[in-house]
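Read the single chain below, which is given as structure tokens and is the form predicted alone.
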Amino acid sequence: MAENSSELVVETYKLTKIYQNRQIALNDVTLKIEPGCVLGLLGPNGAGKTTLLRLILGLHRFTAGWAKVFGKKMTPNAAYLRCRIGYIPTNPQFPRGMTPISYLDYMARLFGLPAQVRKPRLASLIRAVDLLNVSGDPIDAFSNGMTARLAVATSLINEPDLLIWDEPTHGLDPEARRSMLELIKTLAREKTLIVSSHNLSDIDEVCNHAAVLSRGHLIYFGSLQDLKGRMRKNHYELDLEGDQKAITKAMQTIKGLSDFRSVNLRQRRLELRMAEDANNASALANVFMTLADNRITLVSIRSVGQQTEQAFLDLVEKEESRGFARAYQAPEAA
């Protein structure tokens, strides 16, 4: 991470927000988000990934700590820093009876844009969002996926410096939601993106960073890789060629291994369940040294479940259970 805060185009610090004095949102949240990072937030619904947007972006006033954009604190009236980010929030909504050129052309006057760049950038951005056939159309009679792709354009018109997208393929049908995580893609590549979502699938393919929030407490900031490295890789698929009696002769040897928690075949299709304290690479040396010694051929090996989101819910699940430890060694700390 730098060091230098002005290189940061993101910074919070104990970031805190408490809602008509009782509901905590959020809670001592402390980030530093890079030039190009893509960072996903993820958390379950009610873990504060909106308030945590809506305090960088100035929207909301903080109950305690900052939060810095571009190097500059953020507050209600920094519209000069809002000026240099692109915002979706969940669920965008438009005012009925506009087209896109007309929406698209009265948010960039708001901006200030003089018309010598205001046209050009419009008509180009209806055209980045594949909009241009119905570009003279009312937008009240439009489908949920022209929707999220005009909030596209619109975060766009300013030519942000960061993107801030809150669950931006949210309702969206399998073939909207892929061109919108291509679209992502895209602009990672010259733009700094935070992007919010409870699809881990989708985090997974677009994100470098992720910052995982759970009852307002951010439990986990830094590399996707990291955070999928500290899944518990204990379930693996292997698809097996050979005699059949060989097989369930192997089956029974790697049954007797004290690695596994359990072991099931299916066919030719051999499931395996890691025990807790077992070492991974030992544990299927074992098992492919059995299927040699059985003149079996391994045809494929998998690891089994969607990892980002096996990571996330171990994290959740971990940092609950250190939620009650704390709750009572608090009173014999104090």
The other form holds:
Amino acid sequence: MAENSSELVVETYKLTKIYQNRQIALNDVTLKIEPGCVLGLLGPNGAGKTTLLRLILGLHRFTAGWAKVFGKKMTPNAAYLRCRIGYIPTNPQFPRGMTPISYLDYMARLFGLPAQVRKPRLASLIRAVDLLNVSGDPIDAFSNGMTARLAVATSLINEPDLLIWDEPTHGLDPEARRSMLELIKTLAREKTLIVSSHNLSDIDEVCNHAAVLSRGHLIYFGSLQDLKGRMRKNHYELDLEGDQKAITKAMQTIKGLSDFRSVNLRQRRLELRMAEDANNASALANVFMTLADNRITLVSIRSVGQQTEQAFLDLVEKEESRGFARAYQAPEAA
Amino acid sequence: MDATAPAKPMPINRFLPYWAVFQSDVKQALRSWIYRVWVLASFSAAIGYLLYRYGAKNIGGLVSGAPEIMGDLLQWVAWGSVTLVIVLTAGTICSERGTMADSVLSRGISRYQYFLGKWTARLALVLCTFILLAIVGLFGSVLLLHSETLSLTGSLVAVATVAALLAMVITCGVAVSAMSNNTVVSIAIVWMVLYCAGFVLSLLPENYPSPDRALHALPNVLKGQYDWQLVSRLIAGSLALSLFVALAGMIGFSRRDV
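Rather than the form predicted alone that you just supplied, could I have the structure of the form predicted in complex with the partner chain?
What follows is the whole complex; the chain from before opens it.
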């Protein structure tokens, strides 16, 4: 993590948001986001993800703490900071009667872009997001996929350095979702992104950092690799091809190995669960040797279970189980 | 663009976000049914009343002076319009709270600019429409009625007086809208505040400017018989109060969550 705060894209310190003294939406969130980071914001419903994003954007005022964007404190009037941010809300809403061209033109004018800059840029973006054929049609009649593409174009109209996308794949069909993920990967090469999503496989695929919120509290912030590293990779599935008798025989042999807690065969799919203290590399090597000895072809092997998902659930569960101990935070953790 | 490279200087027109909100709000208000009902009702009432008076003059021989008729008309427009103008302005900002405001306020616009854009847009639209209607009414009364006693200066002062009062109503509507989360609540608050203020002012001594007295004095003002000090105090007071309320609304809005 960068030590110099001027290098940071986003920095929050003890950020807290309490709505009208009735609801604690965010509690003591401290994080630092460096340039080039693709941060996945995770958390159950009501965890405070959208509140955090809205505080970073200056749409909400913080009850305590502060948020800095590009080294400057974010406030509702810090328009010059928002000029460097591209935002997609959860369910983007568009004014009635507008077309993609008029809407993008309006958004570009909100960034203060003069006509000679905004007109060519909006034309390029409409082409890029494949809305050229419907660029003169009213947005009201657009499908979810089309509004999502328009929202992407809107968030890029000002060529931002920081992109904040709140559940960008929400409500998209598989094809549109795939395009969105590919776009995030492309943008991640040049920009800093904060992506909030319920879909952990999306986060797993496109992000290099993760922040996990639970009931308004930040319970993890770090690299996705570290988050996944918290989970042991001890559950595998192997798809096999060969004589069924040979497969059954191989399974019996593998069952005899001490490295495995359970070995199950369902037709030609072998499910292996390793013991806690087993070395997965040597255990799998033994499995491969056994399969080769029995002339069985290995079609595919995969680690079962979403590691990010497991790690996320584990973190949330651990946080819940701490109970009143949460009231005390060790100095080094704070 | 490289994330680590220094940001490219982007040509930015600082006035453009305000202007974008202004234009967008004027278009939005022009499309709203409340605005259309207000214009249609005011125009129909004005034309209908002038024709009725014209008919009464020609057939019944009842001589109707233009100042009295225009005074009545301006008074009715002012009283009758207040409800619709409140409805038109009290939802200006709070009706967009939430997702719609997200897509505007998350861009390169400050809360001040957004408020100013909305306020001035409604102010310009309602006042321009009123002035246009008043000009049509005055022109019609000159053509159709006994207009010898109608004074040009008096007409301008009368229109300016009603416009100043309407400006106050519009400003209150937009300011309360910026501070409220709900359009219905906002309308109720503006109604109560304005009518209570109007009632309290009407109880004050005659030398204090009051909307009620100013509207009743319109026939005389149209004849050019007015106390300039009293009228100017009313206009200046309304404008000063409008500015103060707008400033309070703007500051309040900049401190609220959207």
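Just so it is clear, the model here is predicted, and its values are computed rather than measured. If you superpose the two forms and keep the largest set of C-alpha atoms that fall within 1.5 Å, you have the rigid core. Positions refer to the first chain, counted from 1.
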**Prompt:** Can we say the CA of Ser143 moves by at least 2 Å between these two forms when the core is superposed?
**Reply:** no
**Item:** Threshold 2 Å Cα movement between these two forms at Val263, rigid core reference
**Value:** yes
